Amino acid sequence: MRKIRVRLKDRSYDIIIGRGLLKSLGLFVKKLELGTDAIVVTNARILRLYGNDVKRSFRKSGITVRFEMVPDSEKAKSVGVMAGLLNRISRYDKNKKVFLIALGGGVIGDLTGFVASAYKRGIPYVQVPTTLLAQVDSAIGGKTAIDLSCAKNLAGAIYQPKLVLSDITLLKSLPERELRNGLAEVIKYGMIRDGALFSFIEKNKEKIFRQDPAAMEYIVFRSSTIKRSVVEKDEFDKEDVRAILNYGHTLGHAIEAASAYSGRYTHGDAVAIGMLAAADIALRSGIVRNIPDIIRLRRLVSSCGLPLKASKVRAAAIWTAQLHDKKHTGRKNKFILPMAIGKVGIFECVPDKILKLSIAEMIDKRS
């Protein structure tokens, strides 16, 4: 087991990282005092693998433990599902102490942050990642969020949860497509801050894939870190030192909006195509000349089974969506491009010439 804290004073927070911690759920919770009544929202999937597990856990430590549905997919960081999470919480919570555990993936992560950050201004919630990519990204740092119409996390909080329990037990029923979902924002911690990183994923992608306890215990802990020292800096996204984690996310998010969360791409098959597509940015501009680094992305990237283009989307709606991008200020926008592998700079004012030419690269002409 690693431990790994988070300090960010009396917000502080531990993330645990080992192998069969979600039987001890109920322990490592008790510790930190939060309340009685535990209310898990997950969804029936998860329900299914893990729920005996975890109402034992809480049960032994003497906590009451409630399960609330979300729908399993974006759908669910949504108005409609938020508010009614919030109507069911409200009317359960009589004569309790209640307290959020969010069991699931970067979706669930997201939701139930928010609703936790909203409810009575704020109660306790505990993330309980079951994915690769809320293991090494969404679970840490407290970005809340929920999705609107026309673009993905505008309305939310940053709301730091009380602990981040990564068991990688967990990541054994992932299906490939969520283990290369993840793999995206991994590759993504190797460019801007870690080429030994880089290399250990291009030098052990097989292993990865197969699971190997030490492989992916090393990744999950190494992104982890990475993140930590980020959002240690940066924890509100003030002083552009957080801003290096959307590397490959301005358009990766353009392109999930673009397709409507319609599930054609991950997370992670967005933010693949985003990275290549900040490169090609860079290169244009000429920011980056190390043209070997960039060919050595597009190698991993691919080799991982990732996407190099999109397809079956529009490059006026890919546009379009990233406009709306938070980072924008005004009709000032900001990119995170590579400058080397473990090095990524801030950008402004990209010029609308090159940055049109690259989202038309990013397309798949044959589509």
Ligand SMILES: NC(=O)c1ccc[n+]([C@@H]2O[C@H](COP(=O)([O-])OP(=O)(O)OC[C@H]3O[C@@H](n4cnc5c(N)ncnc54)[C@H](O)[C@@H]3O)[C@@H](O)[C@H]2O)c1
Contents of the next structure:
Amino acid sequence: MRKIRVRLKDRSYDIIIGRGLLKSLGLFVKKLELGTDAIVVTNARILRLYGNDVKRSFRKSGITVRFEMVPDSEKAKSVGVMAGLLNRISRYDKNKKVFLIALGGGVIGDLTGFVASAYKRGIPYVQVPTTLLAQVDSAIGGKTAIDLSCAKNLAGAIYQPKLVLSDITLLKSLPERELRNGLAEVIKYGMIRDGALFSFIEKNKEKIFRQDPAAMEYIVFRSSTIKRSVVEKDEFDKEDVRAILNYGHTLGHAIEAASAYSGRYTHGDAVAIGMLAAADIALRSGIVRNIPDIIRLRRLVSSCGLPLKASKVRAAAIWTAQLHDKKHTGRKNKFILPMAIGKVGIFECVPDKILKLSIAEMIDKRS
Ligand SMILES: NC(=O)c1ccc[n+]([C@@H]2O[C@H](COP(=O)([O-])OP(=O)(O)OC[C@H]3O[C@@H](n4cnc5c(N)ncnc54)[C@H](O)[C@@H]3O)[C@@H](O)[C@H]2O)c1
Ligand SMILES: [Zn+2]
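Next up, the form predicted in complex with the named molecule, please; the one we just looked at was the form predicted alone.
Below is the whole assembly, all chains and molecules, this chain first.
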């Protein structure tokens, strides 16, 4: 078991990473004295897999438990689902001291965190991430949100959990597509901050895909440590520090938007293509210090089964979509570009000519 402390003054909390932790969820929570009545937000698939363990764990600790079900997939991050949850929680919350548990992937984590921030102007919540993406990324740092009709994640809050319990055993039931999705973010951490993590993935791909516990614990631990240190320096995303987590995301999001979130590309697929496109911009701009590093990135992305290029997407649509990136201000664009494995920088005013060439390069011409 490994513990990482996220130091954010009175909002500090632990990330606990290990094997078979779910059975002790009740004990961990009891120690934090969050309340007497847990409301676990989850979906049917996850309830079937892990509901009984959660129930038993809370019963042993003398905490009452109630499950609140939400739809599977991004559909759960909606105003309607959130309103329904708030109403059901308030009807249940009579003579109780309730707190929330987010038991699921990033969708459930984002929704539950936002509900926790809003109900009674804030009640405690705990993240129990069940996907690799949620363990290494979304469960840490307190960004919570739902989607509005105009855009994803448009309504939300920065509201920190009281604990993140990352039980890597829960990832065993994850489809390989979801494992790859999270792995794209792990590669991203290697690229932005940690050459040793990058080399570890290169050397241990097979172990990761068969979910060797020591390998999984290591990648979740290193990734969580990096996310922690970035969040500690820029909790509210105001200092241009948290922005580096967006490496691969400007053009990645543009691919997702340009393919109208059709599901053709997972977020991880899009981020993989976006990381390579940012590397292409960096190469064309003379920012890259070590060209073999970019070759290693391409090789790693490909050998993890992630795509190198996008098919059936128009360059013009990617161009238009990236103009809406939150990092861009006025006429100035802003990109996170790699200099070498383990080092990225924030660059403004990438010339349109270079950007257009790199976007053209993102597209699989055979499609
Ligand atoms: N808050 C943040 O900082 C942040 C960061 C990155 C992404 N996000 C958000 O995270 C969301 C994506 O999260 P995700 O990739 O975890 O997707 P997800 O939550 O939709 O989970 C993916 C699928 O896996 C299933 N699943 C979850 N755990 C499982 C398990 N252990 N075994 C079997 N199946 C399981 C889910 O039911 C779902 O069908 C997006 O909404 C994105 O906006 C938030
Ligand atoms: Zn991401």
